[in-house]
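Only one chain is included here, represented as structure tokens and corresponding to the form predicted on its own.
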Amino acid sequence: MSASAADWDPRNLPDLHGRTYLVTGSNAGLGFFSSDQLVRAGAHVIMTGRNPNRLAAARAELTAGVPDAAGTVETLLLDTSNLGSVRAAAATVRQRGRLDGLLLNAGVVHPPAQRQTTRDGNELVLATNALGHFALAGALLSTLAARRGRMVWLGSMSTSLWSYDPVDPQLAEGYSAWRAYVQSKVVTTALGLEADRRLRESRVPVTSVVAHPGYSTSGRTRGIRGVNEPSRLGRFADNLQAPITQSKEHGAWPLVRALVDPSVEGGQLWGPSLVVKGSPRQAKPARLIRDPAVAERVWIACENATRLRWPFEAARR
């Protein structure tokens, strides 16, 4: 099935029996949303999260709301930032066999005010939203090839605003919370269209696609117990802005769409159709991340700093 711009319906997905996708950081936000609309249309969904109460928590509301879903959601634990647990869970995947999709979502959206460094040594919002997406996406990479699967990275608009080119990407000088988190988005957006680039040149049959949310806020999105629990405040503060914010589960409607439409083509970027919000369709990356010497520069130095090289001519047999 394919749909253009105007005809896909984000609330009437296709037919996805039979396909697996794991969602990284599904407990909650645009992870937990995008799982949710991958299970009502049929799909076995993997939901991925560092702390295991609140996974357990987030797959009992999800499947409470989605008649006969109990046998189509599991979990597994995976910490984006540890490079161990990354290793770990993509060995798991690995026995279990078949998967479709990746939606690489997790991520800090919230960084510390002051630079901090994960036990590989990296700074922790590169490591979080980057590194450990990297690292996942390359472990896994003859798992989707086996099923001429997708990969989705999580994107920002942030980056289409700010210019931060990553000639620092671990931030070791001239750290703030909110270099930090453009700079991330820089470098996972860089990845995910070099990575489309080096799968075409090596022949391997999968895509990668970027998407990205918009302005998507808690505030805006319906309250689901352990999910999505903004205070008062912060809902009326973000209802303030609803010309330009949208809900979470608007959110998610680009990243699944980058997901499980076959007429998304490899290194292509999804968002809203207001760039904020709106429904999905292709948008086009900031002038920077196009920039084939920063995507080469990106490649190498998340390489060195996961000390993993992808397995291209393995994945291609």
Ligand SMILES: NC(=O)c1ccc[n+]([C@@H]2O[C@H](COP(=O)([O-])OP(=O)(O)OC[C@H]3O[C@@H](n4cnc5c(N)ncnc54)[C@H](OP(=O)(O)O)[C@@H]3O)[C@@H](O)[C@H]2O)c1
The other form holds:
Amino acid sequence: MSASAADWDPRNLPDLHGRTYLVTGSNAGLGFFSSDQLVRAGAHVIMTGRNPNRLAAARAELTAGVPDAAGTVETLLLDTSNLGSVRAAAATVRQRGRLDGLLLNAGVVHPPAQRQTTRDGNELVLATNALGHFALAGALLSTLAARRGRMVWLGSMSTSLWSYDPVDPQLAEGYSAWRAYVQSKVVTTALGLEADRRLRESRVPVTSVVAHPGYSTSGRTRGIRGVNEPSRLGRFADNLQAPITQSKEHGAWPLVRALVDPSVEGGQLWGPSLVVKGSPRQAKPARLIRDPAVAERVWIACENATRLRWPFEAARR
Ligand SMILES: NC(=O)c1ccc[n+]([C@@H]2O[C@H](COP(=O)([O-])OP(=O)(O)OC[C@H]3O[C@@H](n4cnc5c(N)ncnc54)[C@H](OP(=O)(O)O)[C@@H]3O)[C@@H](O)[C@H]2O)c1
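In place of the form predicted on its own, output the structure of the form predicted together with the named molecule.
Zooming out: every chain and molecule, the one shown earlier first.
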């Protein structure tokens, strides 16, 4: 099956030999299974995470399962909630010089009940899910442009159900765990769409795409030591939701498709065909996020929070 066929099969991806992808939060969940699918198609993958032990365990499990993968998988420490860590990781990747795609996947999916801030002074969920990725993609823009690369941002179907307008992205007022999560996903989706507009306008040869995995749970995913070890109770609870959930292996399909399918275009959103589960298909972002004025406001808020401007001029080819 070709990469651009209507059906998608991760066992039959385009040949990715000679291509390099960086995945954030790749020691577990969707990031791990996306890395696995990329490596199986021949890609060189930079697995990143904030904890060296979890990262090493995930790399060992991934390479043990894929023949000849040991030389094609490297690890890099990257804590997306910490702008210093993002800068350091981006500098390492720039030195290595080759990057075809970024999967901006890491995320706090169970936010703390009380608002917390990072050492940079930003609200934790926004910082981890959105600001770190904004800073990373900006710092690697020229490296990506050199390979006419692609960046994929992680949205969520929750943004269509609770379309919180991020007028206060840092949630200085009215914090709740759920609001922080959904709002961070409104922000990442808006950033993905706004990045596409700005990249086109600046004629930078980089594509920005958004993807979401539907509802993908650990308890519906095969057990892997150090990577996916749900409790028996967790499996039981997740299995009760089987009709509306899928495994994280399956949830990684639209993410990988958004990253490597040559027929995917900048500014698109990809997700499962049945919204919560199914094969990848193009989807429609929530009305609020499609509003360019909202996306522009979000972009400027992220520039201010990270004190970073993307180097569009320098990245133009
Ligand atoms: N699963 C779903 O149904 C679903 C639905 C919509 C969107 N998403 C999005 O998909 C992404 C992955 O979700 P998931 O279900 O795979 O979650 P997960 O199993 O909890 O994995 C999250 C990953 O992000 C990493 N991470 C968290 N904070 C980090 C930080 N500060 N720096 C670097 N890495 C960090 C975690 O690393 P540690 O092990 O160190 O914590 C882990 O590798 C998230 O952006 C999430 O919002 C998921």
